[in-house]
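Encoded as structure tokens, the following chain is the form predicted on its own, with no partner shown.
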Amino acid sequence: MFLRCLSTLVLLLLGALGAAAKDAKPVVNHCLECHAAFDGKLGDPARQFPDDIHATRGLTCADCHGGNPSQEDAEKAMDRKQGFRGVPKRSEIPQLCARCHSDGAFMRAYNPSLRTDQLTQYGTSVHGKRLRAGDTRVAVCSDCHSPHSIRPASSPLSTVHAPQIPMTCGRCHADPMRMKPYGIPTNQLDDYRGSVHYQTLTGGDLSAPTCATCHGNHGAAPPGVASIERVCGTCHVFQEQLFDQSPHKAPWQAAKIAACLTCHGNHRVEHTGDALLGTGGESLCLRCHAKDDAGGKTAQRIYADLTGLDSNLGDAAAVLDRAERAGMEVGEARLTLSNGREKLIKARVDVHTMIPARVEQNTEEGRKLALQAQQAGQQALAEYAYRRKGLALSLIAIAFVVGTLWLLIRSIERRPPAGEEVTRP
């Protein structure tokens, strides 16, 4: 009886919901219908907005532009008395977006993880400060996010998806005419494309640094001399800690010399190598030091340690390659060699201290491991040679036995049968 009543109640509820859905009128947005008939700038928003993240969340044109999209008559739909704002002024856009994006209670219904301090951050940026001063040419929300086709930042189609950020910033910062009034260079994008960061990013690592990583996004500002080391240290934590122990730290800080930037550059951060410590044309140390001064000698000493270990590891690898091609098992020696390479990596990182003893500690341990691996490879080759000699001797012995048996068999075959006389000529 109870189940029958429950089933009847469920059917009545479903029927009521169906009737309500049948009677409900679809949401009408005459803004899109009207603008879709236009070409160019008037029609593009209507074609772009259906895929915009705001549209997928149920927001309409009126949420930003005001007015009444349910009105078919254009004059009534765009009646200022109904709150129609039209195209907002550039100076108004940050505040307009912030009506929702700075409201924690409102945003919680759509994306609880999204920060709501973007407007505050924007106010601290170079863009925000210039906008407050009356410069409407600076970037506002719609320049970076696009006004009608905003996608989640995780979408590859988003203008703020990690691989897209350099081009988004470059639309302004690589434009000579746009940057001319500010005296800002426009080679940053080209330099970044030549960097190890860009190569890593385009290689599929979305955690690689982009413009926003170093400069910030909503609070975008160029890092000052005092903060560059901390900006780089956000990712390169260990290198920052090592540099703080180096003899460069105090004098560079006193002279207000940018730490990481001096040796690595800013936008074009290229692959490093031991040659940067040497005495050739690639040397960084000789930009400030002479070969014979204390700094130059320290650099040469570290350079010799690093290249020496690198050579040792290369020699060991060559021996192991030969042994492996010969079919010998050298797995354990390979592991030893790998440990030696780790010591070389650590030694190269320790270069940031510019303390030779720190570097030598790792290079010396690495040399011992390289020697162990090389000796293991040589032993494997010696065993291979021994096995070849043993195999050769075995083959000779087998050939001798086979030959002897063959001669014996031939001799037996030549003997006459028992009882048969042998005819002599």
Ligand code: HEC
The other form holds:
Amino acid sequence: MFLRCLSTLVLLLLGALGAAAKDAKPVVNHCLECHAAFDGKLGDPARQFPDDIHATRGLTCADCHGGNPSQEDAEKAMDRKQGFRGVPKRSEIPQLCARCHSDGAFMRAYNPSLRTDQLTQYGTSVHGKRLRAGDTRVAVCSDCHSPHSIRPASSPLSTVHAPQIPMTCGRCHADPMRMKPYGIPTNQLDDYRGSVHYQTLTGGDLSAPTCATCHGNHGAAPPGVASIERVCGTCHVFQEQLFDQSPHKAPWQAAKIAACLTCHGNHRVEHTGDALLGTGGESLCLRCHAKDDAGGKTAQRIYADLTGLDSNLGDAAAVLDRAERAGMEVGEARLTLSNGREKLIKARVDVHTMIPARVEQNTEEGRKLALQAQQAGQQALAEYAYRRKGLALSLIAIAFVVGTLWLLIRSIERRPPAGEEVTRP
Ligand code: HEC
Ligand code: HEC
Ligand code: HEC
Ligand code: HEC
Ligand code: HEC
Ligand code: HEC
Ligand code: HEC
Ligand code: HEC
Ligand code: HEC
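How about the form predicted together with this ligand, since we already have the form predicted on its own?
Now the full complex is given, and it begins with the chain already shown.
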């Protein structure tokens, strides 16, 4: 019985496999077979292709290069009269890829959620515009998507997976020879690698921006001055809103000074800190303001406020540490302290208003919380001291009792037992 079931199952399986084989495209892809036997440029595409998304979706060499894969003979397979295209010219590649990728009906059959606007977007990019004008040094589809090992962007092996993008763009943009004719800098990759954004990205947080987040991928172009704030503001929402309320907004707009990057840079965005508002070498504000003009004074007032709260929080934390080391329970005070820290974080965001009163709203509340936590810590320490005093007193009392008892026992031992004098010689 069991064997009969098993053999029916096997037969069914074989039947299904046979049907699948009949449906599939050419059984042998002679382009791949023949090319895989070559070394180097002729063979590499064939070796890479089996893992390419186009291969896994059943497409073949001929879908891009033309020709007839069912022909074993080289001449017949690669017959230009039969539509073989050979290696496409760089200027033709966007059209070649777009034949499918801009065809909504065709692509929907494979993946309805895939966008089909890559060619349109590409046309708006600096790359696309220059290609149209005959410059073939710019990026075409196959520069960013390695043509025989294309994978979905979500695959860590894809050249357009977020952590890979800096190298994909940097291959050209960090190459001084390639970029020489244009006279634009080639330090973007280097600078970006020194940024908090890169650090965050390589730390595994894919929410950090890469080249393509700020410039666009297919529509890659430098953001104009007016839109830089928007680019940064897509993630740093509050800073953008508060900047718009600052006294810088109108005069900077009029003078075409770009919002965020004037203070933070574009590629090498670094960690910030209160020192940016101070008067030391890191000072941002003194790059444009004098110490005693309205901007300089504002900077000092905000600086004093933030560093003041920071040191209050530090003092409170030190007291709580001591209380905790002494074994006292200060969990509630710790919570108060961390609420105080929240206020400091908020106040640092409020800096973007450049209005001291706005910053003070949060630092004032923070200071109260720091003080509350510190007092709770001091109370705990006082209680600890009180308990220690009590303990010392009871120890003295116990010592006194033990001592008295001991004296008592000694005096009992020393007393001669009755009748001893009688037996002495
Ligand atoms: C029997 C072997 C063989 C078969 C089958 C074959 N090729 Fe080739 N292919 C070659 C050789 C050899 C060359 C290099 C000489 C030449 O350009 O003719 C070549 C060259 C090419 C080139 C580069 C042409 C250039 O201008 O540099 C492409 C692209 C190519 N083949 C694609 C294909 C495709 C697509 C198919 C299937 C439709 C195919 N080949 C089938 C052997 C083969
Ligand atoms: C998705 C489209 C696509 C598919 C599928 C494809 N190719 Fe290509 N192939 C290209 C493009 C685009 C180029 C030009 C490469 C470039 O610009 O670097 C190219 C270049 C080549 C070259 C020349 C390599 C060189 O460095 O000169 C060969 C050979 C080749 N392909 C063979 C194949 C073979 C064999 C297959 C199937 C196993 C295949 N291609 C599948 C798009 C494709
Ligand atoms: C300057 C580099 C660059 C060029 C040129 C480029 N791409 Fe892309 N492409 C990317 C990046 C980066 C992504 C990943 C987008 C993401 O993660 O959302 C991508 C994603 C894609 C996707 C996945 C769907 C999507 O739109 O996110 C397709 C399909 C695609 N590209 C096709 C093309 C075609 C076709 C061309 C040529 C017309 C092209 N690409 C040119 C960089 C490029
Ligand atoms: C014959 C039609 C055809 C041609 C030509 C073609 N593609 Fe594709 N491409 C597809 C199909 C179908 C898929 C699979 C979509 C899916 O299932 O997700 C795909 C997938 C992709 C993806 C992955 C999209 C994702 O899921 O993130 C990229 C990137 C891509 N193609 C780029 C290219 C580039 C670059 C070229 C030109 C060198 C090209 N394609 C030429 C049909 C084509
Ligand atoms: C194949 C080489 C190549 C690749 C890959 C490449 N680019 Fe470019 N890119 C160029 C060239 C060449 C220019 C033209 C420079 C110019 O016009 O100033 C350019 C121009 C630009 C510009 C306009 C610069 C300006 O101010 O004129 C931006 C922005 C840009 N690329 C971003 C990117 C991004 C982002 C990527 C990766 C997703 C990328 N590029 C990948 C070659 C490349
Ligand atoms: C956080 C956003 C951001 C990231 C990430 C980013 N850029 Fe930029 N990029 C900008 C801004 C903003 C400008 C300046 C525009 C201006 O000054 O008008 C710029 C300018 C450029 C330019 C024009 C030349 C120049 O240096 O001024 C190129 C080329 C460029 N970036 C390429 C890249 C490449 C390549 C990467 C990745 C290695 C990258 N960018 C990452 C925001 C970014
Ligand atoms: C795609 C989202 C995104 C974009 C766009 C973006 N950032 Fe960031 N940024 C992040 C993330 C994520 C971090 C790291 C986590 C954090 O500190 O918030 C970060 C960190 C920062 C920091 C450091 C904060 C600190 O002190 O630790 C600054 C400053 C900064 N970004 C400024 C900018 C500027 C200026 C721009 C525009 C040129 C920009 N960001 C564009 C997501 C983004
Ligand atoms: C006039 C200079 C200036 C401008 C313009 C500016 N920032 Fe800042 N930014 C600062 C200073 C100063 C700090 C540090 C505050 C501190 O830690 O005391 C800071 C801190 C930050 C931080 C770290 C988190 C925080 O808020 O403490 C981020 C993120 C940030 N800025 C993003 C932006 C973005 C996005 C823009 C554009 C909308 C922008 N900044 C415009 C001066 C500026
Ligand atoms: C790129 C130059 C630049 C930097 C950097 C800069 N400012 Fe300004 N600031 C200006 C300009 C321009 C004005 C408008 C003209 C004026 O009042 O001097 C202004 C105005 C102000 C005002 C309003 C002054 C008034 O008269 O009402 C304040 C407050 C201010 N800035 C604070 C700051 C602080 C705080 C920093 C550092 C975080 C800073 N600024 C950094 C250029 C700058």
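Just so it is clear, the model here is predicted, and its values are computed rather than measured. C-alpha atoms forming the largest set that superposes within 1.5 Å between two forms make up the rigid core. Numbering follows the first chain given and starts at 1.
Asker: Look at the Cα of Leu407 between the two forms with the rigid core superposed and state its shift in Å.
Answerer: Shift of Leu407 at C-alpha, rigid core superposed: 4.8 Å.
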